[in-house]
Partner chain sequence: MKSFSPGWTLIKLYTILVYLFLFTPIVVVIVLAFNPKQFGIFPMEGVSLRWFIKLAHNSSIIDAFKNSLILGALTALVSTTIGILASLAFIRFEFPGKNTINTMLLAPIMIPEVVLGVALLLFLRFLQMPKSFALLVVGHVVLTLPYVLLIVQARLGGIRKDYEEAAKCLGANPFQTFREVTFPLLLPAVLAGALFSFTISFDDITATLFWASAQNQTVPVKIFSMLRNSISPEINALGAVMIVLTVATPLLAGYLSRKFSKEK
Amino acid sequence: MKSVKWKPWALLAPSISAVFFLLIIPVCFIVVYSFWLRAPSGADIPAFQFGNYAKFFADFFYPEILLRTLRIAFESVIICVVMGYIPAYFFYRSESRFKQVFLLLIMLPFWVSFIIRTMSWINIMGDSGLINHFLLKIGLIQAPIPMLYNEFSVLMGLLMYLLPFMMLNIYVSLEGIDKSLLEAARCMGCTEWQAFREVTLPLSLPGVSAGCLLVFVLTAGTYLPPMILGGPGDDMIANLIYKRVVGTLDWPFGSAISVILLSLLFVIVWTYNRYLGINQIFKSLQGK
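Let's have the structure for this sequence by itself, in the form predicted on its own.
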């Protein structure tokens, strides 16, 4: 009887051990490092003080980057919802025999390195890239249009990275909806738009909210698109952490910034769980 009770824990032991040693322990090290002192000589001195956190909020330069990160994250969420819902709904309603092929195309970007996908925008939006080359060729412009190294190009890189996550979350949620509910709505006299507004859209909201949370968290923690496609004033909070830890080897201050970002994301996830429930993320998977 005792062996039966221990079997689930034995099966969970590898995954729990991986989470503990690869996630919890490193985060604990970062929290501890955030209280250390950075000596003028460059050495890290063990201590317990809040100087690194005070340094972050003493100069508006650092909170400004954090606010920019949150703004870009919200912009990415809104654009991904608008651009992701329409194709996901199309795949849900489609009866085409090529439906599985279309779904495979959504997942195709995951097969290519994120770095390569991000750098490909240089060949698309650069001065000698595809767009400028085409516009020059047909005579619409006389000189290349500067499209890189600004917030717009950063958003393009983020959208290419995040849009598949949003589309798949919405599609899975839509697939969990019983299509007989739509037929019942039509029998009650609803038009296509009314059936969508009253039945499909509310039932798909768990997938939308899950996609929004995932896109927001991934955007807040990414650093490649701003680093490759952004300009000097387009750094996000992850770029600041990277420069502090890797560029200047200031582990205490970089760790403090990491803890601030982690705490902010924790508050956002807690708020999501408080009003929507984390279980809503998995509801679409249980629809069928």
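Form predicted on its own already given; the form predicted in complex with the partner chain follows:
There are no partners or other molecules in what follows, just the one chain.
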């Protein structure tokens, strides 16, 4: 081939510089800032000390929030698999003439703003919301049940956000299965259920695990559902970062928490990539 060595680099230059200057350098800055000191006046003083990290692990307050984030992330992952697999399977196996419309249904939630999907739980679970209104009307309860501002309502908000990602991942991996394998299994005498258990399910697992990783990362990085639907004790790690940076302008400490979150996710993503390969996630997101 012709030696056009500079050409791909010229094409890549804008993207690489965008990611380099707007992502890699800023993340390095977070790391540097996490060692700085904060003067009582609020000014940041360049330093190299581990005080911000020590502060995080000094008592149970901050680690507890970290553990809560991990627990909620695991809960979201499991619920998303349970709720998402069957609809994805339905869309995959459906031979209805509305199949195109069904596929649109997978994408539709992505197009509605996250904040709208989150805040609407207030319309549903609030004191005069849909559920309470209905229960009062049929006379099952005399006074509205408080449902909002606890971990359950936070979880509802999260599911609303995460479930579409999980369904898309599972659906894409199901769609990638060669259907003749299924026919072969049926020809050899498998029942529908056996064919599913022996062929479809194992072959769709890469999509399931990719969905799990994505849901985990997304949960760890969001502060909106706890902020809008949670009570004072439902903060997650991202809320902590938001409050430190936007609320108290404590940049060094906010940076240190970001570094802790980033390293934790790095370990998880690295382990995942080592054993399962990360490409499945990218493959699914390609499905649009």
